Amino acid sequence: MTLRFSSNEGTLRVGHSKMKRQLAALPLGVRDILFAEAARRTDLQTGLRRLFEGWGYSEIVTPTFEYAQTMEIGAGPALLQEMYRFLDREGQLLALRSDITTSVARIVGTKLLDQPKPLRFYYIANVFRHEEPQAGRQREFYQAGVELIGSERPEADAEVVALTVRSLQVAGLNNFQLNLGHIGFFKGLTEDLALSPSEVGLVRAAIDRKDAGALRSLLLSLGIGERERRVLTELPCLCGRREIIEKAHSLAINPRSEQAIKNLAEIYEYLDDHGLVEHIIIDLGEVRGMEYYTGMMFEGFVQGLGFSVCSGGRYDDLIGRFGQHAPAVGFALGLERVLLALDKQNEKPPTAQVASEVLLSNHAGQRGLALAETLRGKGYRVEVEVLGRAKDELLTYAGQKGIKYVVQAGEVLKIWTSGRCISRDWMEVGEVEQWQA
Amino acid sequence: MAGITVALPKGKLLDGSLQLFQAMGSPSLAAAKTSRRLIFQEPEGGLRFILAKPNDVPIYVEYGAADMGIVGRDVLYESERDVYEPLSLGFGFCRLVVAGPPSMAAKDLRLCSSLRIATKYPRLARRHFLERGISVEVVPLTGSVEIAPAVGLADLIVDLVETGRTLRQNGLVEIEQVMVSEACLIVNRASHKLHFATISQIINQIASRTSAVRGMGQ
């Protein structure tokens, strides 16, 4: 036994270092968030939380995983493919949450039917999607968003859009725009064309790629009449300010498409009341979005970032699939994308104060620990030495971490700051602030 | 046009791309064929051009490092990048086909239980066969795909053909077509929205030019 071990020693060592390397590895699409970066996110979250609560939204916390069957309700083909599914010990198929709105819809549809409407919820949570990690996409990412449930009126749509604008402002972004569209317009344009769902899918895909040539030949090959063809090929160009609404109105071909434009016009007027139309671009050429959107929908873009930072829309049919029908509208922004956009805009992120200000040397004793508590109570960030280092090492460490005061709480209180040492008799707690002087 | 960056593909589509933008009034590109520089800036806030490997053009554009670019549709679809593709440009035509030795051409591929396919287009090749229920093993290569059947690396290849001469010289025949490709203009989603007027104007200029060229060709 011993012999075999000693002869294998070399191999074992190799095996050990290989194992260590494996322990360092990360799966694709997740990340560690450290130090200032973590503090920045927390600050952003705190700002958003305060904003949402100020608008009367209360927090909702949904489970990290649910029955896959639940998560699949309302999901489009892409999202269905991107879900992380796994079996529990009873063999039930579960899924990590890939979209918070679906969970909120389940909760509202099954539990909150008799609550006074409207309901206003916000969440800040991580979601999981098996996507290729590229261009702003990760497999685990954080979303902050709101859901406003129980109103089908344009005031509700406008409130959610306005809150999106305020969120981006609170985050510290400027130079952003929201592209506001209405899926009802496209659905109206295509509903009388006698197309199969897969044919509508093809038309939608061509519009989604803004592939005018492919769209034209596709519509011809599907035998679409000239008027509808002209309107559909014009969709990608319906992008601009208020005048687009009038232009689209003249292009509406049936009650449903007309209703969509009327609705969009009303929402736009309310946004004008909010004083926010400078951030709004009417964009009827966008037909992507969550599968469950039924009305107005939007995406937010920031100068300098190649992909959207937030999106939202109205989903009047989703809650009804879990229980009683309730109209709803919401939005979510991607925290990582917002932070990235802040970097691109060279905005100073919300100040991240992470370093301690006071380092209390070891052997602090009862008196020293009480001093630490007092200082913390006064809002100082205090760490107490736990490595037993001597003074010089402590000063070096304090220098590296940007700690302002190193304190030795012996018989005499010694405070080192910017290389100088202040020695004094044990001071009264109230004198602590005079350090600054 | 201020601040708009255009990624142009080096290689086969470069000539057509340069011609297009030179004809639209971008003299800085005159040196693009001979210079080793990779960035060309029009004066007074005009367009900026970068020269990139064709496979990289969709990447530059998806990330927004370039606002728009020119790329072959074959490369674009293989890349599966999320970009707008508003315009086909009427040059750089070629076809992506399945080819193999004549013995393979006689077979019904749907009845083959295992096929090995050598290609520079692994995603398109896999999708082409899997969508029809044919299971294949895709061997991704970066060049000289035509020799794969002769040396026993693969049963079939999926590759571009323009005239078919390379296939013939390597004893291969075309079996079926995967897609037709041509140069197309791609645009970053965010740029399209943030610089809508400028980018629409460029698209319209290119569109009127390419349709004029097409008109002359007919």
Second form
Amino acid sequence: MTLRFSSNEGTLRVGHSKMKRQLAALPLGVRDILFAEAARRTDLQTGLRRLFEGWGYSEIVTPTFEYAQTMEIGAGPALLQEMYRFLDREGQLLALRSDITTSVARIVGTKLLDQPKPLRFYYIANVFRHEEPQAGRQREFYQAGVELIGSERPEADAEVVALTVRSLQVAGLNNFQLNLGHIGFFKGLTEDLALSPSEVGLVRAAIDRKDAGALRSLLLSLGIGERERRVLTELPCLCGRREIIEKAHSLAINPRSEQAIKNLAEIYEYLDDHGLVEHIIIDLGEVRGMEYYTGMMFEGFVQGLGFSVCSGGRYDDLIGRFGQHAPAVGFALGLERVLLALDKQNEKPPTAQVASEVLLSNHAGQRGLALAETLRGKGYRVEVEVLGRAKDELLTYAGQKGIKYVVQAGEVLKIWTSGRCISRDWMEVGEVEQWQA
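Given the form predicted together with its partner chain above, what does the protein look like in the form predicted on its own?
Coming up is the bare chain, nothing alongside it.
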């Protein structure tokens, strides 16, 4: 169509159209969140916030960006690759928040050394990672999690695992499990093998893939002795209930691996006290996770999803890199992944606009606006008309939006609901709920 215009005019139109498309587009990995989806996210956040505070956790808010060298502390090779880094106008290298635990560790290690322990924090915030967008994970996504700082006891580990289970239950999920492992067992098995960090990484990745053949070939190529090779090859298969702990204990080859299994057994017993072991799978092939993990670690899975919805673990050495040493344990769940799991579980469409309950005409005046405030104070969602539409147009709009009541507030109050008009004299504030009857 633009070819029919003069060259200059056509160029302007083409340029204008291109600019509009650019202005409407979003970068890969971010998206707008609207209507019911935004409301569901808020509801989820509200439920989690109430849960965390009920367990004695206080909210902590960390900066959206920090010095890059701060965010890089404790990060593994993958996370280092995924960070968004940029220079500010002073030429300082900064990074968007890619992991909230690191920021919490900085705060505790530099500002909260004199605070009585344990410290309990929770957060709900967005993080940024330059990774391939996938179901339930964009390059900007939201996490909710807790950090329990100052205790190295298994009761603390069990509390964090138990709170993870309660979080998934509060979200409304069922048919989920936490795969509970202990990185200390793997590190104990490999600490005497004289492997380079990159070789240890290869072994860890092969165990994570649970490919026994490839793992066996790799261990042979690295010259691992028969005993250690046999135990490492069994790791991907050490998955099950309580009996796995006993089997792993028989495979421990040094004090570090023995201590890890003893610690895992204690945590499991405390989880039994919490009445939550039905959600726990012992998985000593669980060696993924943050590089800073030092003890028990876990991932949470929901039936029907091929990726985890949450993860956590103990990180006793991270806070000490910013200041005084303090043991710590925590977890985070991905809000988008939880919402996706809920959609699959309930088979409900993800979005439908949330309706207001009351639409008040623009002829409300002072009394009408006071009524709106009263209704809002009682928990109603109230819209006040701002387009000057007549009654019939308001009723049409209410039907489109699913608004339950339309209030035409002049000298006489008229209330419309489901196509039926209820007219009455002006109500006093105390009467506002009577028109539902």
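Residue numbers count along the first chain shown, from 1. Given the structure is predicted, the values throughout are model-derived calculations rather than measurements. Definition used throughout: the rigid core is the maximal C-alpha set that superposes within 1.5 Å between two forms.
Asker: R256: CA shift of at least 2 Å between the two forms after core fit?
Answerer: It does not reach a 2 Å shift.
Asker: When the rigid core is used for the superposition, does R137 move between the two forms (threshold: C-alpha shift of 2 Å or more)?
Answerer: It does shift by 2 Å or more.
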